[in-house]
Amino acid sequence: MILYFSGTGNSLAIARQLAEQLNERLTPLVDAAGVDMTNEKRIGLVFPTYDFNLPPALPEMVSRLIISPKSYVFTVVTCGSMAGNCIWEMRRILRKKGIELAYSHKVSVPDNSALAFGRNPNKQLKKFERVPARMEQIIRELQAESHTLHYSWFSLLSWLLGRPAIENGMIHCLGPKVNADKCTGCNTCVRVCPMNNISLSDEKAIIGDNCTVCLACVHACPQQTIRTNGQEARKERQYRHPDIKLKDLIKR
């Protein structure tokens, strides 16, 4: 089984082709956590990092997962760059469960949180020149059930920013915020986030106390009335990976 967690489509595209090459079934993280899937012989996990971390919602998602230790279970990581202490932290969750992560690698996409210091995440597009030769090793280590972490290494400067202090202004500052004089109540950002943590009130987006700060609402807003970090979400910088629709994003 692959679960995924993704906001704008990478980490979904991601999984997806890991799931279709593997025969495997596909899953949102945030639906299997607290199913029972101990009979399931390989478990792949398939998430983005944010501030090279994981992103907020994970831990507590991951901590919930009925796996068994038996289980081949992998990480696959989408970041801009550097995957950070996303591994890492990921294995240490789960050893708490008395799980092993047995493999783990990343693939560079765009940077969807580009968006909130004013730069255009679709001009990152050359990166997926990249992809298909990372997930062909991928897939061939996989199906070896090869037993190797790539990219598992402990980054002080990444646990730093991982810090509650630090991460929880970093939400503060950069989680989206809804201008409701642009709102038209279209429901779109209730219907793509990842959380449920979106609703309407006199037809007017209200964003809860549980932003993981995945942006999904911020792309995906037709009227561009989400902004982050005070950066207006202009049509043109706003991003969803090329190979994924906005109702695949939905359909959880």
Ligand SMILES: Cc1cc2nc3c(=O)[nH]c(=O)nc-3n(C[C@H](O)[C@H](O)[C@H](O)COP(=O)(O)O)c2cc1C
Given for the second form:
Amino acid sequence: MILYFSGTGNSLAIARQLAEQLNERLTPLVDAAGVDMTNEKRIGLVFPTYDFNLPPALPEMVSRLIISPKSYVFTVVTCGSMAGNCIWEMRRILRKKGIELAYSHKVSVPDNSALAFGRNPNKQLKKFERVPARMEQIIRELQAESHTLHYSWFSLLSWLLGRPAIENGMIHCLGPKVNADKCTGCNTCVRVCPMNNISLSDEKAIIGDNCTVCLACVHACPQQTIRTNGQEARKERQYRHPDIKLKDLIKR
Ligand SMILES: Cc1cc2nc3c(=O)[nH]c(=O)nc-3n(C[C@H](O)[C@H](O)[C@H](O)COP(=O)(O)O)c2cc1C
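Would you mind giving the form predicted in complex with the ligand, to go alongside the form predicted alone above?
To see the whole picture, the full complex is given below, headed by that same chain.
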């Protein structure tokens, strides 16, 4: 079973490839809470890095999974370049459930938060050139049921520093804000939000208190109505993994 969390499709594309090549089922992490997965021989968790760490909503989601210590549990983390503390944090959360993380690796892909800093994620597509070789390695090692946590010195340093204190600041600054004057109430953000955290009121999008800053709504809004970090989401900076369609992110 491959469980994924994804705002703009990078993690979904990797999870999908793993599911196909390992002949596993693919399920959104948000749908897996409370489902008995104790018979699964292999469980993969695929998710993005936020602020050198796990997406804020992930610890709670993972803590609600029903999995067996006998399963081979692995993670593949997507990131712009630095997955930081993700591996160690996931290992710690799983250990609290009596599960040992067997394998972990990262895949570098375009950084979907670049638009929050006035840069264009679509100018980072060259990063995809290195993905096939990394995926070939990951799949080979997973097929061999390798027990390896691939990490860099930077990820060890992040672990030593612990969860960055700026997390709340990240949510505060990068948290999406709707420009109600421009919002047409088209419902796209409501449907694409993996946290079910957006609703419509008087045909205007309202973002609730459960945002995990995946920026799915910012990138998907067809009117470029949702800002992050004070930056307008210009159309050319809106990003989605090239192999992932909007309906793939909505189909949950
Ligand atoms: C709020 C936020 C924070 C991020 N922080 C990092 C980071 O610390 N390091 C990094 O390499 N990439 C970072 N990224 C980039 C994402 O990890 C990367 O683009 C990921 O593949 C997005 O996955 P998705 O398309 O499945 O949502 C961040 C993205 C967001 C939205």
